[in-house]
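The data below hold one chain only, encoded as structure tokens and taken in the form predicted on its own.
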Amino acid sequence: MTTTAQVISKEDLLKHWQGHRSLTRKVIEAFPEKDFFEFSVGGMRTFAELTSELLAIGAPAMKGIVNREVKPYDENTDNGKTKADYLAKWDKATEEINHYWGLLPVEDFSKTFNLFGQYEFPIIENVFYFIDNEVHHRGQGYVYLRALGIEPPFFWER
């Protein structure tokens, strides 16, 4: 198979990727203890419920890809029960996708994989998936520390 160029290496959208996480982590960090577990409006789901579904996509969904796993997806793992626990899920995932992402040539972000049984997608577009989710959930959690007037971190700064 031949390479042809590329507008964005690997490791620069791994680079991408990670300063969005670094990004939510700070937002989740940024919440009081109780309203991460608790606050939401408009009956949206909790910041930690939304942290628990990017848990259950970022880290499992690269494992599978590399794996070429088909596992359905699964948002009911305990992340624990304090904001610390899931920091610590959090940097854990953060471990296990630079892993798998060192694992996934290069060519293969072009093949096809069955994301959870669900999305049958190129590799690049489930990896663009992962990061507009994230960006879209976190874009909530500004929503959330706004309205509980906590200023939350500049959006640049990833």
Second form
2 protein chains.
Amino acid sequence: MTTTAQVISKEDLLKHWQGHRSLTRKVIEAFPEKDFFEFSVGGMRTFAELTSELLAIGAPAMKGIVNREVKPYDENTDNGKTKADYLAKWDKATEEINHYWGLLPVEDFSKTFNLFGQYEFPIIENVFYFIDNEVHHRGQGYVYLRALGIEPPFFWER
Amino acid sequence: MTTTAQVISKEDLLKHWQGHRSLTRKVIEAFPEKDFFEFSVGGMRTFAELTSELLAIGAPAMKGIVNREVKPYDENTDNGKTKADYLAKWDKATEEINHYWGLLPVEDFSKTFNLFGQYEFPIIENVFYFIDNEVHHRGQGYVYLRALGIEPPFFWER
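Alongside the form predicted on its own that was just displayed, please also present the structure of the form predicted together with another copy of the chain.
So here's everything in the complex, that chain up top.
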């Protein structure tokens, strides 16, 4: 078997995503308990609500992709009432993402899947969407923290 | 020549990045002229300043990578005094990024380069940083727009 040059390997893309998820975890931790559930800017969602969106995407999406199981997007899971509850869910999702990632052959990234019965795109585009959507919402969390007078973690900390 | 499965091709990664850049362009356009240069939340930088950072990274970074030319990061370029000036710089950078991307062999993405004499990482990690950093700051721009009572473009518009 010869090795062909790749833009990025499957392993490195998972490391990249989990690095971002590790930074998002630090942002959750940086919020005061009350502000995590109550604070926002400009009528936007709280960081707890944004985190619920991220939890409804990452692990359930990877599971759906690997099992080719088209299930509707569901953000109504109860993630608990404390930051500690959300962090525990976050860590559980970390393990699930690693598990399902390992089951997805590299050949499948270019295949189309109808994620949540709504997003019919190549799997790689769905994966980039998970990462970009998280970076996007986390960037909003940075503004919330700054507006609260709290120094966010460095962007390059993973 | 046999084709080996790839997580993403070089062409698709450029399309992905330029799709993000197209969305950032729409966010610049969405700001009222004055607010682009003056508005911010929580003592953060204005969206004009954030855009200057993005302009100081994208095209200059790709040029540095392709030419293996280690030049310090320089955000002091005069990008003009109007949104139209910034948009013209943005479009020029779009062409430059396409140009230099075409000159970078896929074999080089795993090679290390000391970007701006500061960030010694595999080139793919630097490229992901350009994209993620843009998504991060653009997410902040979304909060500025919401705080101004302006509806931002849809995140999936590219």
